[in-house]
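Shown next as structure tokens: one chain only, the form predicted in complex with its partner chain.
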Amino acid sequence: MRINCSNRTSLKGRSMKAAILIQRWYRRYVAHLEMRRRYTWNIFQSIEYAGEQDQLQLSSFFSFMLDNVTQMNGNGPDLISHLLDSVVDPLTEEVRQLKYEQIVVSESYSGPRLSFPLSVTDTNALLSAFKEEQTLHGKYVLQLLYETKKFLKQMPNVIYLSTSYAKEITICGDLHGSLDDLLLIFYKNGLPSAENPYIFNGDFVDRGKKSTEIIIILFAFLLLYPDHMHLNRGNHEDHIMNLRYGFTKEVMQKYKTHGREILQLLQDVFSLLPLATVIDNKVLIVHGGISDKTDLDFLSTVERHKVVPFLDSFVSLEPPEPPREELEWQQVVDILWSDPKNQNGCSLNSFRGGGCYFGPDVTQALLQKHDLCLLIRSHECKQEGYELCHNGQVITIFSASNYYEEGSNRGAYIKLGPELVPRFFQYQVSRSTRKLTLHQRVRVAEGSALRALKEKLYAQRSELMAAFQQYDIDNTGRISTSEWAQVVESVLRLDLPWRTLRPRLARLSADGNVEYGSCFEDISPGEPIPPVTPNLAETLYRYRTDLEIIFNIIDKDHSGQISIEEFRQTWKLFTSHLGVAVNDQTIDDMARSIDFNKDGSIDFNEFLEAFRVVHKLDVKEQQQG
């Protein structure tokens, strides 16, 4: 008996010990996973903001170009007119409308056929079609955009709404081309209607692959329920942003025949989107934020369609610049680009290249000035889909879930009733994430973030190596972890936990120092690149996106080709601006070598494709099958 007793006790005791041991290890495992999740998020966010800084670089290049082109005696590429030319369409409104009506849609087209004025049948048809991955025919896109433009023209800059007509208003943030998120919102919250009004707070397009579908749906509902559907302009509702972040490409791919005209119409429509919405004279909704100069009364008087935020930043207006125009530009840019910060004051938002960082005091002052109680904005991705700051006076609402990567963040929307107390609803689209465990999701997101980070390292290899070598006087190939972290932080200018990341990026030698060359080992050029010096190659890797934008601007008819001369001149200007020493001969050689069929024109997409990097480990994985 006794023996049995003690055996049982012993077993229980051992089970207890075992359980505690497992639980300890489990908790360690979870904490480690959490740490990885956090730095993954930091990586994505810093890279995104750094990308916005590149945009600034681009605009400064355009300024440089304008300054220098005159010196080339008109031999430079006609970039300026390309940039400044908005739609030069001599057609009158009536002629245009007729032209669209006359577009013939073939019998074999099985997608929705819209009829104006739109009805619920049309919006339902659109939703069904897009769920089935169908594309709306270019004719209807043009007609839709045309009607939207007509409608928006008569809207004011600031729209005043009231909650007395409906129970609650739903406010959504950035969608960035994620149709899944929009459909999920409609599924959870119902379609827009007189009883179910919506406000979409900008950034409908770019990054995601279904930007076209999103704006079609949003504009369709806008026309169908003009009093209950409201769209604010975001900083991505902009021609140059679309060139960089993918919307232009998406349109041209989906609409080979009508793409160019669609893009031109879109420019007009975007510029006509209202800038702000006010609910019950108490809640202000804008895409980015505010500055200490923001004034809603002045904003109401701005000719918003004339303000082209990005271009205007470098195009020199005819001197003397009318001060009013500059002020108008300032007001609009602040609304679209600003971010809240925690410290008081208002400082220039250098990361974004436009707008301000505004502090709690700025918020307080503006709310008081206009007798408001709350500012709702979007523009920044938040882990939980929303975030409060400035003592609850500012809410950020972001509606694109999994924005950086599968499982990276939730999306959310706000419901606001007459009592003006916001209620938050979160969601997360999960096609494949449902099948992945938390661990797998973190691993996928982390892998993606680290790849992006390694590409950044590779793109600034020579600068990094030079800085590393400054610490490595004896040329051992090794430096301390602190030195390594210091160099990487100062060259890349990304505020990340570099020491914690080090094991994922670089190898330690036996003596505990970092072998700094090892951080470049994993990356190599994708395809054999045109004969260029390593210096030039690195410049190409780094500024690939900028060059893509520039070439796309030159290539007005979106044919994918530009002339050799245009290529040469652009390249010369660009490298000169960057301070990269390249002689004329090298550029000529390069131009000649990539004119593969010797017809005097260059397929720049093909050229740029060569400068994509490849991650060796990925290649190995693929090879192993």
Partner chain sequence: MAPKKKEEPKPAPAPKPPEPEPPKEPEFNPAEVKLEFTAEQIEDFKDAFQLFDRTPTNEMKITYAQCGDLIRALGQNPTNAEVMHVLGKPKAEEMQVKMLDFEQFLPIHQHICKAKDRGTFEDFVEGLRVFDKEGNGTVMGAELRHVLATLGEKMKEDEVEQLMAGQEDANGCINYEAFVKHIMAG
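Could the form predicted on its own be given as well, to go with the form predicted in complex with its partner chain?
So it's only the chain below, everything else dropped.
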């Protein structure tokens, strides 16, 4: 069969058109996925920073309590002592060391048995045990922390290192309890040693489920290679942050017998971690950032163990000169909490609620003042694991992959040699995501982000409804999309693309307006609610995490129980601070209703469980499963 030239040309033309159409479709498809990926990222980041703003609210509450000191009961200490004082251990260092040595380890215990000073055999045993999901016995954790505390007491606030003694130094960012990332770094880059030094730049704990294992490994290598393993403090090396973000709960679950002692010792260890590291007098490494007030010479003189970064300057011990106390506190907070911005200048970091935003001019001024060339910091999750800004003078490094959700971001670390040119290494711990398509990965992350966002909406339902109804004069249940977006942003203040998100959060009516009540249809209370007013119930939903932190502080022995009188007084103070109109009788009725066995104690975990929200779609899936 012979095909003439005109047929051949026609076939070729149709093929080209088909190829162009497929290409256009694919580009639109990828662009749409990228848009979803970006707003998913924005949701995760905005909610994370909003949570840190809640920490500022909690700090403000503690300050309020200092001005309104209320005795929790006639004989016991007041709440302030619970919040601000660590338990004073009257034992001498020698007696405490002997006490830890005398803790009996059962013969049935099959995990590592450490001996001090540590050897390579000990660190290898720890790594092998944690890979097998084993838990280190509390005796050895206490001994390890005790030795770490002794070592850190001798360390300065700012560590000065040189690359002349090693080919390269490896710098890692936030790990946040992700043991898989730490093990992957060691697999790719080698274990810490005299020939392979490391700097870990803070935020070892919280959020992830293996924070305990991470600090044990890092502290063990710190003791084994004190000149070649270096740890900077992060803003999450703080016992109040640990109450909110999970580390305290993790320790108490894994160490029911010795958990309280471990937490007390950790509080001391965290307060003694160095604040900054300088390489070759040219590269400054801090966890968060700097401000226009940052002075490395002054920072070197701060009594770092006396400063409590999260709470406020009022918590620091009282030195003879209050102005210096305030200055010390501000220096430490700026180092741990600040973020870079593209615009010049230095301003309060209102998004996080702590530290500041510093511009390229602030970076340039600090580098020139101290004859430096580069600032390396962490503190912010980046999609590629690292990011450069301020004309390449600031590098952000983040080492926890899949931070927000499986597949959400890569982790990375930096290698820096004598030439001080950073080399970046990226990775991603993959379990289920390796089998998923790009579309599936985006869908999973997006679903998780939207669930978190809907919980935010539900927690402020009455405020949102009141604002919606101001636009809905005829009480139709509908307002325009622009009005809906304006209301949601004014109430939640998350700086999100609400018009883009609207189809995933609320439906349109036939006339094209938003049915604003549909925002709350997918979520509902998780447990039967105690008999409380709607106003009080919503306050509990919104401030549930803050209350959990306060109750946990009051609950010194971590039993999950507080007295009914402690509950009453705490809740009265909290509602007074928030300006929520709840009368004393309502609070008393609620307290009595949750004293289930009438013994004068309240299981606050059970109480707070009633104020979680559940997603109806999740419930349906569980029922179908």
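Note that the structure is a prediction, hence the values are computed from the model and not measured. Numbering follows the first chain given and starts at 1. For the two forms, the rigid core is made up of the largest set of C-alpha atoms that agree within 1.5 Å on superposition.
In the core-aligned comparison between these two forms, the Cα atom of Arg24 sits 3.3 Å away from its counterpart.
Taking the core as reference, the Cα of Ser15 moves 5.1 angstrom between these two forms.
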